[in-house]
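Take a look at this one chain, the form predicted alone, written out in structure tokens.
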Amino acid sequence: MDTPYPTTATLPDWLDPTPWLEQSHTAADVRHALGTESPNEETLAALLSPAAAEFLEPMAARAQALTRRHFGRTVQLYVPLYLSSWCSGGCAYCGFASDRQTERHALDYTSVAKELDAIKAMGFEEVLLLTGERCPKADVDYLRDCVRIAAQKFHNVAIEVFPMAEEEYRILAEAGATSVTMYQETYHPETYDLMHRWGPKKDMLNRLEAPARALSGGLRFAGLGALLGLSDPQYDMLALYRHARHLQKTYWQAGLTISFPRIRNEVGGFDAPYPVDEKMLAQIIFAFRICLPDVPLVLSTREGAAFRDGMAGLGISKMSIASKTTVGGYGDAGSEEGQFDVSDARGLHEFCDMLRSKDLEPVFKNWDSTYR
């Protein structure tokens, strides 16, 4: 199929993880990585290596100590609100891809306000607004107005939408958005091209550069991540680390978060070509906490309750709960089909009780709207 978007990009030198993938690591390398006070790509490569799989206990202990040092005994909470399931993209792994035979929905402004009121009544102070790729039903003007409604009710309004130009991000920042989340999905160029079958998301470099444009446009925080299961996890995690470090050096005044989403069941029936089990996911989380000790690490309700309970405070410092992946669903009405299946379906109070039983304090507000 002809496409107006670039395919099969070449990674810039500052992002390419190849030099660290070509090295083999021993138990001695892992012990050295666990003791270093100046972590870098070599440290992360050792902690992600097969040799480190036998060191999960000391990795967990180091990760927990660093989490308590930088975040105390707290876990920050947020909740997502899907505004629209309309999408022009052809992501092979997504339940909202344009070839999925599902009804499409977009919340009107009255419904957006009602959904946000229902979320606010639950006690949340941070909401994440989501859409698919850019389309007439959910364009920048629509997002601007939804952000304005949300900013009247919440201190922290984040967006997880399509890549935009710097000026478009500035419009959303002026409307009250504070954070952007932009998962690269995979940093492996050939896999990226294969997984994004059509649509604007085929332009890999445009997506890669979007967090930098968002921070230049006035947003205060950027959330990064790769969809675990699409490609070699060591490749993607090393590139993710290099992406985060590049943004930290370039936008030192901004805040970052790192997420670890795994592929979940969706209506298209996609199977992960590189499945990541819970043991490997735990190793990844511990490795990132050790190498990025002061960056909030995020775990969503894609993961099951038992795994999330184990990771809370043990590397992870920010979590979603009571999440819906349908369009709406918190108030009177919501769509039937979600983007993917939620694994942790607990309510907010049950989840907070779990945190407190582990001597962890749920945090609903750590940002004030006066700083926008």
Contents of the next structure:
Amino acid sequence: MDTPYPTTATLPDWLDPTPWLEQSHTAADVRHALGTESPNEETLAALLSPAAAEFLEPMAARAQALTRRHFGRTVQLYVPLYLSSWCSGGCAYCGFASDRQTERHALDYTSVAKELDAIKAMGFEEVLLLTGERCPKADVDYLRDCVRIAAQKFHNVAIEVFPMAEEEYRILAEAGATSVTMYQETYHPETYDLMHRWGPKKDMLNRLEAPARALSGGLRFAGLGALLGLSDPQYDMLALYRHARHLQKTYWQAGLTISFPRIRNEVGGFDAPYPVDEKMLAQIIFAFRICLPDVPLVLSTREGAAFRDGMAGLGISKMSIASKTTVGGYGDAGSEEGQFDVSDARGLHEFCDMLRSKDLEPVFKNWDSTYR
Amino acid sequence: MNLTINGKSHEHTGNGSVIALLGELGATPEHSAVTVNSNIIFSRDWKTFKLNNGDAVEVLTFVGGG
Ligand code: SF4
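Having seen the form predicted alone, please provide the structure of the form predicted in complex with the partner chain.
Next comes the full complex, this chain leading.
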């Protein structure tokens, strides 16, 4: 069947990680990377290399020092709200893909307001609104209205939705959206093509350029990430770093965040072709903290409580908690099937107590919106 | 001595070294990282570093296998 979306892409030169993947790294390279004050691709490649696996402790110590220097002893908190599970997409790893036999839901505006009130009552000041691919039940008009409702109640309204045109991002920014999260999933073109079996998401370059369009359209923060497990993590993490540096140079006034989602089980049973264990995930997080010292690094409830507790303040400075990955679920409306399984199911208070026991301060908002 | 381990109170009966504590907890040293009062204690110091009554210890055990 012919698809209307471009399926094969080559990475632009400014993103291509291959020059750094071809080098092998020694313990001396890792030591040098640990000491550098001006990190670059070379630093990250050394810290992601097998040689660096023996340096996890010094990496953790350096990551912790940098996290304290740039974020103090704070951890910023947010919570996701799934607005809709309707999706025409065919992502092999996702519980909302259109071939999954799950019931579909979309919140109406009354339910959106109720869910947001319930989230607000928990104490959150930042909410992340999510949908699947663009579809009649969840299009830009629907999102604009949901963002408007959210912006009346929250300081930070982030969206994790389908890629849009700059003009559409502008509409959402004017409605009060402050951040956009757009994970590339994988930067490896062949893997990307394989994982995105059908739908608009097949267009890899369109997704790649979406964060830049969002920042041009007036969003202030862009969240990047790759879904760990889909492809060679060294390839994906180097490309992710280059993507982040490129946006930092082009949109120096904008803020970035980087997340480290790792594939977990979902309905439809997907096995990660390149499983990433916790040790490697920790190495990746420390490496990013060292190479992007002032960028907030995010860890969601996909990860288990013990790992999250360990990483809080050690590299991670932003976390979700009390998350539902079902549509709604905070107020009285809620669907059964989630997009993925939550591993850390603790409530907000228990989580904040844990942070405080480690001398970390939970932070619910990091800036005031004086105009929007 | 009484320690707080990963947020929970724990009575340590060994010699007060990190390695003794890991043994007592049944943690695999090769897969663990340890902080005491939020400072990372390097594994090369686990035999000699002495814990004190009231210390807050975090034992981060990495689960292998993805
Ligand atoms: S990842 Fe997003 S686009 Fe892909 S199937 Fe899931 S909800 Fe749809």
